[in-house]
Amino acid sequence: MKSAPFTYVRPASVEEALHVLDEQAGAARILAGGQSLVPMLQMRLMQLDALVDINRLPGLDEVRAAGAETIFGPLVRYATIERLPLVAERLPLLQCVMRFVGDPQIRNRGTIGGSLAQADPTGEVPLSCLALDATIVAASVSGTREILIDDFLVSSYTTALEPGEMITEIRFPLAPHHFAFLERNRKHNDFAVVNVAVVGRRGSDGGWSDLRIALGGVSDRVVLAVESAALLEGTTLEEDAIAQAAQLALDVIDPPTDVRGTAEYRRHLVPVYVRRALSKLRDDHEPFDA
């Protein structure tokens, strides 16, 4: 099958595309990586008027530091992500889950910004976003506004996104450098049944802070166990603490049936792999931050 007809457009600018989203209110999509958006146009789950061509646009592809903020533009591949000095050093959580997306073709053409703005409940970088805590700045017409992750994720594949609106920018604060991932598939390769990433900061005394713990696959869009890891602030992760916290993981999912599992297989997964992700976080770092 062929997408229906539609207008490329490559345009010269950020204001530039985004005037023509402007004036196609809601009827144009921006391209960047294009390996979720291209595969829904082919299979006509989405006809557009324009697609909006930004791959050329100076800058939208860098990855810089701006004192404790981390700023990515739209651009930045996969594949860059997964092998950036700078991203092992300030978000290695989010260098870690780019493994576990899709092949090293997607990963070479792949982008942060529509992963996002793909908003996959079972996507990686959605759920590591949120566990980081990220801020999305949206541009239009009328100017820019900062969302925060947890507002930006409105439900299965939608977003806070106005139609006239694109992503410029994906803003990290601070991360904690201790973190955990761990995702079920079915198969390599396959869309994630469930995924969870945990980051948290150990003090000298062993004592844990600053947990977040997210959760993919469980809902209409990634979620965070906020009460999980706040039961968890200040222990040392012992094992009774954790098994109390991963059960309370299943107050905050609504797990959908599909393809690659039921309902009841996921409720029974999700208080199973935080347990482990918690366990793992616990085990693998050092005593306390640097």
Given for the second form:
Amino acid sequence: MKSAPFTYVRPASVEEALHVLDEQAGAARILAGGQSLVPMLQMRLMQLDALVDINRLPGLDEVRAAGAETIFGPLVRYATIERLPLVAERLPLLQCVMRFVGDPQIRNRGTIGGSLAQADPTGEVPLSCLALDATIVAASVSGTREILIDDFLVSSYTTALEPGEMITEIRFPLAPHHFAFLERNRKHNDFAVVNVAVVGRRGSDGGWSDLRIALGGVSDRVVLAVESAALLEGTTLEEDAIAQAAQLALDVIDPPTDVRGTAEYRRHLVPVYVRRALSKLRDDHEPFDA
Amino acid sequence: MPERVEVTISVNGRKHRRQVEPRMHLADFLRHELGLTGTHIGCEQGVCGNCTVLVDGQAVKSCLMFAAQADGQRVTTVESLAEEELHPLQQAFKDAHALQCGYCTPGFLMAAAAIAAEGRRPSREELREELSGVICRCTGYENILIAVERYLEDRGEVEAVGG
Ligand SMILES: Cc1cc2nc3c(=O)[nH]c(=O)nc-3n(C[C@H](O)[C@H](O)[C@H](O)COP(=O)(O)OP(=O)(O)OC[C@H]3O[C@@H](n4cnc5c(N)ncnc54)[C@H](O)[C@@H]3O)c2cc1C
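Can you give me the structure for the form predicted in complex with the partner chain, which would complement the form predicted alone we have just seen?
All chains and molecules follow, beginning with the one already shown.
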């Protein structure tokens, strides 16, 4: 259970980090919280020539408001997200899901950027970033680019990041006020069997708009149930409509069978959890209060 | 010769300078380099929490952090607790029969020490969540919760744990 040898690099700037990633051409990785990378190295699921430790780089662990947008540095830790009033106010869904990620020790270390780069198909962070329509800013020696979360998440543990790229920012647009999140676990703190995040805006007439329904654990990446959301646009989320949308969500899933559950079980869970999440969205429609 | 990096880590108030392989994790550093074997290793993949220590006051699993990362930081281990007598937190564990084989106990003690150091008094349910990062296969957890609760209740003012 020991990692293979590697070179440890602690760069003094993002530029230097990018330079090392470029030089190593895929044989180096960023070390952020280490809560996925270190176990993978120690289980020898991965072997690297170098780790680029970004934990001491200044300014990467900040969250700031920029007009309607909320911008996260890649190194913002789960424990910070859990406690920050700015997140409670602007992105309550993101704050709410944190309690479902690992345990307090994991949350003291794990980072938003690491979780996105890890792209676990059950990950609460990728799931809520998809529901909240985040944009990932990636930098390399040749410049920076913005990647929409839906393009960023490619498949299991695979993102659109090139080997020489590092996530430098995660940007969230103004989020709809209302949200609901549900997760099915085998045991406390375990990775999810299935999880669902929904967000939406409730108009003064009671009609819902800007609905987004994100599903985790149901495919090789977290997915959006686009048609289900479209079906509910403008409705008051009455039972029939919800039931129909929940059933329709089966069209976007391709669930795996693994140690946490069978594909059949997940297919059973999805309509149930989508229906419950949407009912919850409708019934506790007060904005989240931290 | 494998590559080595120099680290200076303050452990329980004492500075230690060593040359270590980058792949050496903090739990091995504490045990093998410093002989502080109170920090136990269970799974080496971050699940069991037996290796929990404080790094700059925060509870972390020391198997998921390389010693090189702790360079210049303050580490607090279970050895910081007892002096001549058991620390009141340890005494509370003893009184409540919060351990049987004792293997996980250092992990629970340090997870609890982090809560105490922050001066928090979580409810029973919150405490269950707070301590959920450490696994015990003997006690069924109830006595651990009782011990930590009693300790947090009894000790009144915040006392700093370790250095
Ligand atoms: C016991 C346990 C339980 C857990 N439970 C859950 C859970 O319930 N849900 C969940 O989602 N996760 C869970 N995790 C994983 C945890 O969320 C990790 O923290 C997360 O997956 C990775 O974040 P990190 O900051 O630790 O990244 P690291 O482990 O440091 O890195 C992970 C990957 O991301 C890359 N990376 C990191 N930062 C960047 C960056 N800025 N730019 C480019 N690449 C980067 C690394 O190179 C590496 O490939 C658990 C982990 C453990 C040990």
